[in-house]
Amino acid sequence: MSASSSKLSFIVCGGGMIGLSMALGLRQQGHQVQLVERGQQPQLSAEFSLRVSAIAHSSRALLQQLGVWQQLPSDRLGPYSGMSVWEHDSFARIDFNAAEVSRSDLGAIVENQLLEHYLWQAAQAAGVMIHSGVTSVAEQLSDDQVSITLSNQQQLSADFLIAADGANSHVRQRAQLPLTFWHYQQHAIVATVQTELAHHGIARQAFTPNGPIAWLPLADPQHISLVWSIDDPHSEELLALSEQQFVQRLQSFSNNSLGQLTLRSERQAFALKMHYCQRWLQQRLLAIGDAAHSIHPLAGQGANLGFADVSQLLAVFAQPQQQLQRRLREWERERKTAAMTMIAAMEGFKRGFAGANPVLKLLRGSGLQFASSCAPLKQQLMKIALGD
């Protein structure tokens, strides 16, 4: 990345994928950067971790620009060249293939922990000062500077503070940034599953009356990452099932496209909710990633929204400081629009595929058939998946 002619100082709160990418990018531009993270550097395990993200081409381009994507071990990346989407007990189905848009793949499934590990290493090597094992407990904002107090009583000051500390951002809460939110009344159950048949790099998703199920291809040709989003009344029941009973239930929705399934990890569940921060810029505070927005995981675009926040904000800070506040306001408007568009789309998909009403199932089936046969519409849907 090219260095800016005007050097600034930053404090980034949050050492997840988005916060680390932001800190690394700013440091590579020549700015002074400190990062505050409550945990330690994520360590790698021989087993696939449960939390994964579908990294779109746009996000991959940012990570390549940061010099991190090239460092990721290929045997832990799950590029997917196709997508199959269907509705259980219906003729509704649509299939996508990367060749239709002249690409070798549509994206890649990457473990969050893996990506964070290498981003952390790159940030340290670039000169980001990382304060680990601590949190910010108080922030003071003014029109020309920010300062924070850490849980170890250390004081930090900078030109800007960036909140990247997740959906439950304490920095955002203390700044009293107004928030719109609702609960999806669903939990996502995640696990690693071994398949009898090779997944062939195909990401699969089935819509059921109680929520969508995603089978995401991992690097191993016979392992997938499961994300089962299910209505709250049924989530506790699923978690209470034995492994055999759980797999049998999952098998019934799989169309036997992957053969016999075997659970290879524990099951974990987390509540799904949407939130949208109505103000992403307040004096010298900026909110990005899940601190600014969170969406339903059914299209796997949450991380990509956050990486786009980073990419466009880096473009702002790569320029001289003249009219910086105006350009930050423009960034805020653009990213808020993008987030709201995605939130609306996810809500439409969730509501549109909910329930087992026969008339609605017929309409959904007809709609997917039309989208599959209409090349321009299908290509537009694929571009959205690519992050174009």
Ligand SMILES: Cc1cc2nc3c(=O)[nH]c(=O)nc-3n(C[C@H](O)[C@H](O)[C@H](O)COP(=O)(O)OP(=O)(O)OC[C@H]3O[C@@H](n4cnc5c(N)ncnc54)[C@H](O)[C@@H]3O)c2cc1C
The other form holds:
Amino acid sequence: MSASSSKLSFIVCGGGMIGLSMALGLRQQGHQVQLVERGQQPQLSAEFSLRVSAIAHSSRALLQQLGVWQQLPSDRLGPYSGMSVWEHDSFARIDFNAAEVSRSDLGAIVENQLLEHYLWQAAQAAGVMIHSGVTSVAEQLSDDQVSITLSNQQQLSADFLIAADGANSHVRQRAQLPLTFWHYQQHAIVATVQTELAHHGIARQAFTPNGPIAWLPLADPQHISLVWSIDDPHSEELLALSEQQFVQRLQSFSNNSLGQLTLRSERQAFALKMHYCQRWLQQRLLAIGDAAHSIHPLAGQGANLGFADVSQLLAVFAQPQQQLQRRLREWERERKTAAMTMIAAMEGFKRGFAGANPVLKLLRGSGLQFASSCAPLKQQLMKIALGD
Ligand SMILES: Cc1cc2nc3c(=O)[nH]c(=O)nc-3n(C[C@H](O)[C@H](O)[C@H](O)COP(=O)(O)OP(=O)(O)OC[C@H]3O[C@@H](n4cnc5c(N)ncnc54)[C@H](O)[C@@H]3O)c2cc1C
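Can you return the structure of this protein in the form predicted together with the named molecule rather than the form predicted alone?
The complete assembly is shown below, putting the previous chain first.
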């Protein structure tokens, strides 16, 4: 790729949190941006929506830089200042507090739909041309241009195509970017739950022999978002339980830290799969977000990895275009390393806490006690959670 005029044109395929952030950031740099999204602008609802993300400080910094974080209604943000992690039926436990790293919080729980709504609004206001209700059905890539055909037969061309169309990315599949993947053999069951006791802004996670359960504090002091990851044979059984039975089962893992629980939504299940793309850059195609990688939600880092893809790619396109190809390759290398490190860490946690073997339980308990009492190690774990 050669140095050319300072402004470029982009097509971003996929208007989730990651694609919208990318499109908005590029537009704010003065580039021409078109975004293709098969759905419509997500609407705000009075109820908490089921899909939420723990947004780390690094992602918040990007959203602030884009001018979107400031617009999010504070009565829908769930900042958390502490994290409690324990193993069910064991003495293994560790607590983190924002004060230990001189912060007022460790992150915030935000509904995906809310974030997408405001990102979409900001992208439109900034001049991103949004093609909604259509999909890309074919892409032609060359060394200096891309063109795509939409499902309404419209043709679009640009200097770059960015695939941000999620874990089942059709753009990635048609470009035959090689993929490494495995199924976690688990589903995550999500729901909104009302608690008798206030959650006090603590994100709680219990490791059980069949998978981790997270109670994520929402803006309302007595509402949490549940992410219950559970091995496949048990996930069907859990979904088949009546509301009352489900809540009783959940309660048995909660250490009674939140008092009586009441289900306030339907339950939705998501199959959990790990994948990462072995190539994120092919000619003028770039893959970001879940289109490039997807990981187990147990540490709430999937979207945060995607936001970091966006931040670092924006830094590349903010510079003059000399040696663009080399800098894009560096971006690809750095982001792949970050994604693979996170994938390995999630695998370690998942395998490390699986099963009820008493010897392993003892080791886990001792390990967590050591981490809890060893300030440098604990700070290192907190840094990971903060996205530093
Ligand atoms: C249960 C669960 C809990 C999670 N919790 C967390 C958490 O706490 N913290 C965290 O950081 N991450 C979390 N994650 C991960 C996070 O949800 C994802 O990493 C993130 O949503 C990915 O965003 P994305 O924009 O890349 O993809 P998506 O959100 O999947 O967006 C893709 C978009 O592309 C559109 N699209 C798809 N195909 C086409 C097409 N052909 N043409 C046009 N548009 C198309 C879709 O409509 C969609 O809008 C969790 C995941 C799960 C399953």
